[in-house]
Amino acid sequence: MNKTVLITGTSRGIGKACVRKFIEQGYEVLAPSHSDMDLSSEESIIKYIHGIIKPVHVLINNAGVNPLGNIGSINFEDGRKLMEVNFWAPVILTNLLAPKMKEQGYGRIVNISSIWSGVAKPGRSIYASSKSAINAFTRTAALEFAPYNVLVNAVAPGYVNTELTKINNTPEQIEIIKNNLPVHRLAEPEEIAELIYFLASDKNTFVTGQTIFADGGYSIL
């Protein structure tokens, strides 16, 4: 059976690599742009999902934003939007699609978390909070839907060679990061996409409720 996957945040980085991977494996990919589905708007998300006329077998909640701000100078307007995109959008999408997966007796959901849900760095308090919330939501969703062959997991990437990493770190900082990582390099988006694909594919028949850190060993230092 040809399966359909919905992936958010596909214009670059990990999301773009996921689109390529799933297409290679024969999936039909739904990759809505911001104009198709505004992840900061519950109404827009509901409208898009209700417009899908075929079953969705896989959901990849990849989209995210990461404005930096130290405590004491947090921009709360940015923080609210961050929570809407990073946390509430995956919750809404799961709330809409997981029951349908339950009915069809099959589903895979992968939420993209972050290394910062497990370790700390200045300026990322709200971002880290959103990703910690995703980890907790992942565990509960996995528990509720496991009896119906709907497996729910999270992937927490570390430093990945993406535009976002380059925006939040200078070239000099990136070199320092590389040297400090046990593997001495950044991950490529395709490497993270391989892990996401495994969790979302028929090859995964037993792993659920997990947050898997793909960070080149950063979190074990």
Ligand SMILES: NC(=O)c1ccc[n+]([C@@H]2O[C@H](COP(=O)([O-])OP(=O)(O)OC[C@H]3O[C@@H](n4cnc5c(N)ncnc54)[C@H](OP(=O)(O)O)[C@@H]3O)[C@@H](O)[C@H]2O)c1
Given for the second form:
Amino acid sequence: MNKTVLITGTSRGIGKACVRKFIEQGYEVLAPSHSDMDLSSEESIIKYIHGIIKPVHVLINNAGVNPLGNIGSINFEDGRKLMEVNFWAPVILTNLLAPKMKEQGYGRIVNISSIWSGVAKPGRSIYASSKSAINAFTRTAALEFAPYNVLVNAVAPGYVNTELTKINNTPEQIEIIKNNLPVHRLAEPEEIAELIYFLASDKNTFVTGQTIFADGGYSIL
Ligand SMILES: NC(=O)c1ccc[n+]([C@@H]2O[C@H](COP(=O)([O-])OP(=O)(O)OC[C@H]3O[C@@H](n4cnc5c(N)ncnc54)[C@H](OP(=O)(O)O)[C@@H]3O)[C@@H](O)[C@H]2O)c1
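Now show me the form predicted in complex with the named molecule; what you just gave was the form predicted on its own.
Let us now look at the entire complex, which starts with that chain.
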């Protein structure tokens, strides 16, 4: 039987690379666009999920937003929306889908966190908080569902060659970042998708509750 995976945030970057990887591996991929399912709206998420007829075996909570702002000039409207998309949407989706995975005796959930959940950089306080929250949620979800073959993990990428990185860093800053990284380069989205795929696949039988940092060695400096 082909397994079905639901992936959020697939218009570009890591999400798009995940879609390619899962299709290549024979999965049926549900990749709702922003207009199919607005992750800042609980109503929109519930409506989309209730419209899915087949069982979902894998959930990849990938979509994220990252408006920068130093403390003292935080835009609270942006901050609340960030928490809705980066934290509450994965919680709502897990709340809706994990109990069904438990019933079917199989499930894999991978939450896309960030290196900024482990180390700090100015301007990212709310983003980092949302990603630390998702790491904590991952651990508790993993415990609650471990007895039912539902494994829940997080992947925390470092600097990836995506639009998000180009928006938040100038070309000059990206050159400096590359030189400072132990591997001297950014990750390609496909490299992050490989790790996500492993954690989400049948090959992962025993890893749960973990946040795996895929950052070219940045966080060990
Ligand atoms: N890029 C990096 O270097 C990096 C590093 C660490 C962690 N991450 C994390 O990795 C994940 C993917 O990042 P990325 O850089 O590949 O993606 P990205 O280019 O920032 O794209 C984000 C995706 O999320 C979707 N999205 C945003 N708001 C949404 C909403 N309200 N409802 C539905 N979809 C929404 C976007 O769709 P639309 O375009 O249609 O809005 C887009 O497909 C994120 O969680 C990010 O925080 C990225």
